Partner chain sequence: MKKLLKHHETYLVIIIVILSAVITSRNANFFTAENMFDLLKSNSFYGIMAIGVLFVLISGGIDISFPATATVAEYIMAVVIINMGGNIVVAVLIAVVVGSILGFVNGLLVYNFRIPSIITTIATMNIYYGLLTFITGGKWIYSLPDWFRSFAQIRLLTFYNADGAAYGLSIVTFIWLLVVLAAVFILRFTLLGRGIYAAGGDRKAAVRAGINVFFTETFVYTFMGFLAGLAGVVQALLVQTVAPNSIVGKELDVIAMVVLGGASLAGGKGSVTGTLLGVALLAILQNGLTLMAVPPVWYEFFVGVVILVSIGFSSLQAKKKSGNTSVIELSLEEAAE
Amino acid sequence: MKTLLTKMNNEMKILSLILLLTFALMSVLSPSHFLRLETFQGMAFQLPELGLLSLAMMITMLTGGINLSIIATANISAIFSAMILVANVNPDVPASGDAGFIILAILTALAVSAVIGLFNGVLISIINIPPILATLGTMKLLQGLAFIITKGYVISGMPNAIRFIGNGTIAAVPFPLLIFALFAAIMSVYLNHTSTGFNIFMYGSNPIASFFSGTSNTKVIIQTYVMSGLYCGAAALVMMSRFNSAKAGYGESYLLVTILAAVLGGVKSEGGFGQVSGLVLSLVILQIISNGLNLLGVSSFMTIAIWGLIMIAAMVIHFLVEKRTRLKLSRMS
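Kindly present the structure of this chain alone in the form predicted on its own.
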């Protein structure tokens, strides 16, 4: 336990140092553009949707799995929600009955995403399809259904109450940032202070030991992917609100970044270790890098290459640190 706490503290110290260095570097390279209130406000509005999707990815990686269908889940959830709103709510003529349809649309997005999460969980835990293949298949299935439903078109025209979710502010604080903070806190409590969270970590560390301890591994996996789906549904609402529309292909570039955020934040690819605070710090670092590169005029293709390089570097560093730790422990014993 003491070793685990030490490792977590070291991860946070390293991430905090990287954050400070990244901020200082971007401040030096582009002081006139980066050090502006508008830049930080833009980051505050952009981070939440990516953050919610990263949390959805993180919880599956803690079990040693992965969820490649998070973007497709968010998009099709947003599409079903948008269809309800467009069919029943006129954004230009508010009516007293609109609140019911708005609540229905929100619940629909969450329900659709939860069902997709349940579907992934069943494929992985009961049919024993590897997570990467199960969620890849789900991703392609959902992408196809989304294009069939929308015929490739954008569903637009959201009411003000929905647009506020992704674009509003409360006391000058972006409302989507408050949503992300709430969901991050819920995820932290869920993982660290509930029996299900403990079982997720235990399964990720050693699924055989988890099984022989009396834990239902099937139940753990299904609960994990349902939770992942629900966070995709929350991200769907934020994305739909911010873009004032829903579409089959939104946010496709986010998939790599969510995995990168989890790995950079200290989540082990084989499962069993990770913390929400580390993920949040990594998201801020990546958001600073992304905005900084954009302000410097770096092409989007170069940015993607840099993401890949950062991911490889993070995994190599984690490997070297783990190797060094094992050597120390072997010498002590």
The other form holds:
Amino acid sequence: MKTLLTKMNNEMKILSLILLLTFALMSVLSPSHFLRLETFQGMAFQLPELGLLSLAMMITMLTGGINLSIIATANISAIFSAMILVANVNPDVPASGDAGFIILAILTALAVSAVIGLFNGVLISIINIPPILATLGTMKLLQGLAFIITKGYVISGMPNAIRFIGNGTIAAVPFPLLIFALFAAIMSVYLNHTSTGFNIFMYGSNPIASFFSGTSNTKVIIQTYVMSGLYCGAAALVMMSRFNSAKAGYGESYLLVTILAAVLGGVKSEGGFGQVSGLVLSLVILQIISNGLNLLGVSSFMTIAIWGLIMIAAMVIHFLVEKRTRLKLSRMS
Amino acid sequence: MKKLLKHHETYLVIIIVILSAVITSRNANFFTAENMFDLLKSNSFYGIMAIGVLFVLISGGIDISFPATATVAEYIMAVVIINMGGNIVVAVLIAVVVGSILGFVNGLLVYNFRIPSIITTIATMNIYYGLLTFITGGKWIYSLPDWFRSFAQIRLLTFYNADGAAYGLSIVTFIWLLVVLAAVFILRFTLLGRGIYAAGGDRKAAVRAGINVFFTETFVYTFMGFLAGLAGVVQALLVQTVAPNSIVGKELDVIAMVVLGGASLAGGKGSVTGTLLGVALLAILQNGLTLMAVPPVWYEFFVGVVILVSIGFSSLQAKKKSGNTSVIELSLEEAAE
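Having seen the form predicted on its own, could you give me the form predicted together with its partner chain?
First the chain shown before, then all remaining chains and molecules of the complex.
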């Protein structure tokens, strides 16, 4: 337990250091553009949707799984929700029944995504399909379904209340950032202070031990994927609001970035390790880098390549640090 | 285990036969030699990459970067043959060398730093693809040389249909066939092939048995890169244009084909026959949907259904067989991964 603690601290230290370095680098390279309130506000509006999706990815990675269907889940939830809104609420003519439909739409997005999560969980735990394939299948299924429902068209025209979710501010703080902070806090509490969270970590580090300790592995997996689904639903609402529309195929490039964010934040893809705080730090680092490179006029494709390099660098550093700790431990004993 | 594998393949054949019967009953054009040769030609690109993925999966890894590798190899090949001339041998050589180098980098990263292969290859995919699009500006290449164009038209066997139009066994299909034969040879009859199975089945046992895991591991990723490069040339031959974004995004489709063919993500399992059947299943599905005039938007949906149903079925069988101990076996497999 003690080694575990020091390791977590190390990770946070490294991440904080990288964060400071990137921040300092951007401030030096482009002080006039980077050090402005608008830049930070812009970042605060962009971060939440990626952040919520990364949380959805992270919780499945903690169990040693993966969820490739997060983007497709978010899109299909947004499409169902948007269809309810467009059919019943006219954004230009406020009516008394609007509030009811808006709440219904929000609940629909969350319910659809939770059902999809349940579906993934059942496929993985009861039918026994490896997570990467189960969620790949679900991803294809949902992408197809989204195209079939929308015929590839955009469903647009959201009422103001919905638009506020992604674009509003409360005392100069972007509302989506508040949503993200809330969901990140909930996830952190869920993972660290509930028995399900404990079981998720235990299953991730050793499913056999978890099985023999009397935990229902099936239940743990289903809870994990339902939770992952719910976070996709939350991301769906933010995305739908920011784009003022829903469509099949929005944000597909996010899929690999969420894995990058999780890995950079110290989540182990074999499962069992990872903290929300690490993920949040890595998200901020990635956001600063992508915004900074954008301000410097670097092509977005170059940014993609740089993200790949960072990912490898992070893994190599991990490997070296771990090797050193292992050496130290073996010397001590 | 062999019995199970056999079961899986017979089961795939049954699905393919039923699917073919349904399609033929709706559109008789499906079950004609012309359509079959056409399918063999247009799917050789997927077929070649699927063989590479099979090797990586057997070794217990996964590769996401191969479409990016194929694109880079294809693009460099096109630029060189347009600016410096050459012939088809030069073109293929350039592509496979570039592909092999990129694959080798993956292998080194996976072996030396023990980075999970999925993370490594997602990262290198971003690097390869990002740099390519950055350097080329995403420009398409249309003006491939005439000899390149005419090579793609070569047929080893030629038949004529009722209207007098020629069809037959394309040279591209022949390249695929060579790859398949090479793959069977390596996996069945060489120490290397057995080593790949052994390392994928149980890495520690393989190391203790004296298998050079460094060699098998770098080999599978390099071979994947080699085949990705070759597939890049085949793609250029088939469509006669080179677009930086035309292949990227196909990685999960190809992996799905191989896994449908019975390869396990935990490693140690998989066969060339199964892989070919997996490719055939998805190819026939797509072709059939087109022939039955189903709108293309349904394709993705059906692919999802097919993946979940057929993999779900075999996973459920495996679980039933092992009864309640399945949780242990499953996690042992995961541990081996």
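If you're wondering where the values come from, they're calculated on a predicted model, not measured in any experiment. Between two forms, the rigid core is defined as the largest C-alpha subset superposing within 1.5 Å. Residue numbers count along the first chain shown, from 1.
*Asks:* Once the core is superposed between the two forms, does L21 show a C-alpha displacement of at least 2 Å?
*Replies:* After core superposition, the displacement of the L21 C-alpha between the two forms stays below 2 Å, so no.
*Asks:* E322: how far does its C-alpha move between the two forms, core aligned, in angstrom?
*Replies:* Residue shift at the C-alpha: 2.6 Å.
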